[in-house]
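Only one chain is given next, in structure tokens, and it is the form predicted on its own.
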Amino acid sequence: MLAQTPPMGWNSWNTFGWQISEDLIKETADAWKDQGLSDAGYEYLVIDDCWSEKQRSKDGHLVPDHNKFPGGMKAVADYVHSKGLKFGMYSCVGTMTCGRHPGSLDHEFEDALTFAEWGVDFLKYDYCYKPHNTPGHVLYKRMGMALKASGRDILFSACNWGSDNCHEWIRSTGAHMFRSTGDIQDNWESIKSIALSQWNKECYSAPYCYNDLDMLVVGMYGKGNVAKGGCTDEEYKTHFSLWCIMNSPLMIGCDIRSMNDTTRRILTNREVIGLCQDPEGRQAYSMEQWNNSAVKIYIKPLSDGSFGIGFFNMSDEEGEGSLQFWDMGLTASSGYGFKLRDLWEHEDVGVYDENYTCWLKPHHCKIYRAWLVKK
């Protein structure tokens, strides 16, 4: 079954753009297994726009650009699965991509089973140059169905930005995953603007179907195609952290060939992760704080008894994040407190009960997993 938990991958289009090519893909499918991404579970490299020639063929099918990919998508699939991992691509639900290439609008069915002959694995599907007469849940469900009708397991990544209420009615067209923000940028207030935009947005997440924030700027640092501005490495824990408990898609966007230690140990923190990938899937609930401060907080319940909790300090002076264990349901006279674990430092920091309170810089972030123990 695709999708039990939130994809993970890496996507070209944050840093490279339209400056794709056979190169970069294999580089990029080499230094995967190094940068230690198979085993932090990363698993789908993905091409996005501007990979075809301008034109369909003669017969009406889609054409790799001969000068980025000179040996054609088949081969690179290939090279892509030789290196253990899955391989993934992007069309559009219109006559034209984004980037003004050819797209899927009425060709749904020879363009899936040309990427199932390929030997695609995942498809993001854009929203771009639709037409306006056709409602977008009917071209969405189009793609599924000829997606499902390709002979191959394709996940599908349905990315209309949130438009048209998307959340209403997004799983009934067989897609494993949604945008629901726009375009993600490699600075804080995009961030800080995309996740306030899912406050209490928890329901339209779950199994099979999870709720996508966009792809992850973490180590960007203000270079390449989406970069305006750049972050500070707190900024990008803070970022992935909140991505991580709100159980989006883990969709890399950096240039993981030259990765630094500390994007590294970011991206591949395997506690922090392990809250995204939790079986259950439940995306983190928003919990008001009682003097309304700009630190938000957010509760992931856990498949063994658990709790994620995260502390997001969204403002630009220092704040006080204090949880009251009576909103989560936890009353004083229950006998139980929570053992708290920090998730960036690893290790283990007390028990508490009735309430714990923290104090964040501006921009960062606390995280940990609680479990109930006896008092």
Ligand code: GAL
Contents of the next structure:
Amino acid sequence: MLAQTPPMGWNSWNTFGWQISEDLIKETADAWKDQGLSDAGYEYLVIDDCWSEKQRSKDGHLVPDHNKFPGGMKAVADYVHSKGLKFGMYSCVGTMTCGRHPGSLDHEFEDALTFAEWGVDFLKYDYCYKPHNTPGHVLYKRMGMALKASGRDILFSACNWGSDNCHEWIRSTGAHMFRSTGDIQDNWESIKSIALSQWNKECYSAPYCYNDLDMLVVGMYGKGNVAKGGCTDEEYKTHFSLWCIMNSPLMIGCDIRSMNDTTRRILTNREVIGLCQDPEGRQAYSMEQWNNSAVKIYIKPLSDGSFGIGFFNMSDEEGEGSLQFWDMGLTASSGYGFKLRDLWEHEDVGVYDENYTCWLKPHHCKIYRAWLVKK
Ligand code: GAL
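Let's compare: the form predicted on its own is above, so bring in the form predicted together with this ligand.
Next comes the full complex, this chain leading.
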């Protein structure tokens, strides 16, 4: 079964855009293990848009760009597999991809077979150049069906940016994850607006079909295709924590060949990733505070009865995060409190009853795992 937990991997788009090649993909696959990504759970290496020639072959097949991928895609897939990784590719519901390469409209079944023959394990499926007279759910259903008919297990990653209320129907198409927002950029405003756009959409993410908040920008530092400004390390920590507590697939977007120690530490923090990869796959619920503080609180129920609790300061000023446990359902008369562990500091911080309060600098976060304990 695919996507029992939110898929984890790397995607070429955020840093490299159309500037992709066989060498880049091989070097990325080579760096993967040494950077600790396999141990942390990352497994899908995905090539995004602009990998093909601008025209199909005479017999209607997709053709890899001869300059970028001279050895063809089967060879790339074999290389990626030889490193113990899974291989992903990209196409689009429309006549063309967003980068104006051939899309899969009316070629769904043959393209799915082509991907299966090449050894593809993951397909990101975009929404550009979609015919107006065919509803999106039909086009996703068609490719979902074609992938199943291909005879290979191919994880189906829908990317329609949350259009047409896709969270209401996407699960029925066979998609294993679905983008619910427009494209991320490497800056704080983009991270904040994606995170806040999820308010009240908590119940649509679940095992086998996860709400995808877009590829990560952690470690881009203002360089690359979607780099508009860059972020501080604390902002990257907040970004990663938000994506993890909200169950998002974790697709790295920086150049993993040259990650610095901080980026590596953020992307491989197993205690934070543990919230994302919890087998019950419940998305966090969000909570306003009684004093309307700009510090947002997210709570993620976990399979062992504990909770992920995140405090996120979305404002440009210092702020207070104060969680009243009764808002989670825990009353003082229950006889229980919470034992808290700080997942960035990797230390237990004590047992609390009734409430927990912390102060956060602008754009900073605190993220805990909390276990119920008898007082
Ligand atoms: C966008 C998509 C991006 C990237 C890009 C490629 O529609 O949201 O993630 O895939 O197309 O052209």
